[in-house]
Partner chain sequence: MNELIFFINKVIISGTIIGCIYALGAVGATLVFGILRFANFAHADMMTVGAFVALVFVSWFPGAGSVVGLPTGFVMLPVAMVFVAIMSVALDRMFYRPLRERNVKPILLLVASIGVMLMIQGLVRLFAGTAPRHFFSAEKKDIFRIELPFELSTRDIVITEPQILLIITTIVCIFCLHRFLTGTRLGKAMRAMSDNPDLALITGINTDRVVSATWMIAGTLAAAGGVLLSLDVILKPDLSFNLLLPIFAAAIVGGVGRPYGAIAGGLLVGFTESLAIFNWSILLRPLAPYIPDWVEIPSKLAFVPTEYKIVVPFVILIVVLIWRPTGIFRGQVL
Amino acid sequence: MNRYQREIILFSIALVAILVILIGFGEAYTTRLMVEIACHAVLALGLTIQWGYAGVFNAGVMGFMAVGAFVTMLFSFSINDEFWSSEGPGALAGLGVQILLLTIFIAALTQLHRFGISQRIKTACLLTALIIAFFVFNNAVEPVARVIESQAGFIGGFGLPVIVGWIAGGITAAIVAYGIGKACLGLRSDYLAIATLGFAEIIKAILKNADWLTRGTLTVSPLPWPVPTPNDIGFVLARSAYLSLMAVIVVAMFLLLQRAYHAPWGRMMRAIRDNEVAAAAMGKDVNFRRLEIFVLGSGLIGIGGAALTTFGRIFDPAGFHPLKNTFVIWVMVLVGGAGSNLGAIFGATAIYIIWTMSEPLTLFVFDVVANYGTEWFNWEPPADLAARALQTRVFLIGLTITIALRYVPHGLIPEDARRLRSV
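Can you show how this chain looks by itself in the form predicted together with the partner chain?
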């Protein structure tokens, strides 16, 4: 079976699955599923260029998604007039001035060596100043937050077009990735994995607790759509319009990435992944290139997260979960084939269908088990059986990762190795 036959067969299976769902669950459900698949395809493409092209390990997909989603909410949600007429903007501006002054002060400290002060003392000064600045900043935020929360609830959005929000979300996620990557990418990828995992938890904690910015657990809804919403033209039509938009984005990204993969740039990335020392000997700036692809991939993940959250119409920071927002996407990339763009799209399709369908399926299976258990063995099922049943999905995702690594290390649609020596 050659490569193209394999691709055609796999995608046909996915298509048949979607058709079955269309017949079984109706048009509205299927269009929703397909939009979500498209959003996950963007996420998987973002991750596959990081891990597949360059071997950069990002365990904080959730964090970058959340950043993208938050920035989109901030840019596109309707303007909160109460906030702009309250004391909030003034207080916020005051905070901004404080941050600016602190930044200038710290930037000045980094120039201390010009005055003949030794490196050691400079570092000590800088560290102390950073700690004090953090202290001041932290205790300055709270009164401002209290003013905003008591007078206006939260600061609301800027009322800009949604697409602007998506782009801004992607750019913000990329900027954040630059900061993390700068610190960790000189070392082995393990350090980046640890740092991104922690970063994702921190972003979630901040978005969940900063009520003045995000309304925290109260959630923000309904988020505006880039296309007419279901309220205007009905579910099927609105979701189809959204799907068309996402399809355009996915296809455009796919074509661009495919071109990049076969371009000298892509070859260089794979060279760095496969043999770092040799690539460095050929004069490639390994750390800079890794940082480049980490920033680019995180930007795409930010856009994907923004699109997914916008489609859900609700911004709920507590709804981000490492399992469904990080590791499911990892499974998509690993099963599809790391480094293969088509594989990422196939992985997103297949795994997302399985993931969505597994929820009613596990509940059903456990219900049956509980019924027969009570009838035959007088077994009393625990009260939280439904919550527990869903945990089997966590187990299965983990099992899929280990099995994929061991038996299909290159994925179902391996990267196009025509001109590569097999590893």
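Now that the form predicted together with the partner chain has been shown, please provide the structure of the form predicted on its own.
No partner chains or extra molecules come along with it, only the chain itself.
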């Protein structure tokens, strides 16, 4: 079996699985599943160019998803007139001025080496300034938050088109990635993983506790859609329209990333991934290029997180979980094939089907066993079968990644090494 035959067979199996789901669960459920698969395909593409192209280990996928989702909510949610007629805008403007001044001051400290200041003194000054800035910001934001929460609840949104929110979410995630990458990409991969994981938890904690900004655990809903909503044209048509939009986005990203992969830029990234020392010896700025791919991939992850949250029509900071929003995305990339764009799309399809359908299928098996056990052996089935069925998805995902790493360590649709040698 050659590579192309395997790809056809794998995608045919995925198509059959979707058709079975369509027959068993109906059109509304299946279109929802396919939209979520498309959103996860965007996330997997963003991660596979980081790890598969340049070997950058990003364990903070959840954080960039949350950033993209928050910015989309901020841009696209309806305007809160109570906020704009209160004292909140003035207080928020004053806070913005203080943040700008602190940013300028810290940026100036990063240039101390230009005046002959040693690196040790410069680092000490920066750490001291960051600690002082944290306390200053914390003291400044507390009265602003009290004013907004007491007079308006939260700031609301800007009422802009959803697509503008998605673009802004991706750009903001890329900007945040630039700041993190500038500080962390010089670290070893294990330390980089710890740093990005910590960033994701910090972002989640901030969004969860900033009631004046995100309503915290009260959530923000309903979020507008870039296409007609189910209230306008019904579930199936609305979800089909959303699916069509996401399909266009996935195809466009796939074609652009394929072109980049086989371009000199892509070959340079793979050279950095395979032998960083040799790439540096050839005059390549390794840290800059790793930062470049980290920013690009995080921007795509931000767009994927924005699209997924918009589809759910609710922004809930507590709804972001490392298991589902980081680990499962990694499983998609590894099972599909790191560095393979087509593999990332197939991995997103296969793993999300397993993740979603494991609960109803396991519950069906449990019910059959319980019924026959009660009838034949007078068993007393546990009362929490539904909860146990829900937890089997974690077991199945773990089993899937274990089997994949054992038998197809490079993924089901890996990089085409033969074609790479001929380029």
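Only the largest set of C-alpha atoms that superpose within 1.5 Å between the two forms is called the rigid core. Computed from a predicted model, the values in this text were never measured in an experiment. Numbering follows the first chain given and starts at 1.
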Quick one: once the rigid core is lined up, does Ala370 have its C-alpha move by 2 Å or more between these two forms? yes
Determine whether the C-alpha of Leu127 shifts by 2 Å or more between these two forms once the rigid core is superposed. yes
For Glu359, decide whether the Cα shift between these two forms is 2 Å or greater, given a superposition on the rigid core. yes
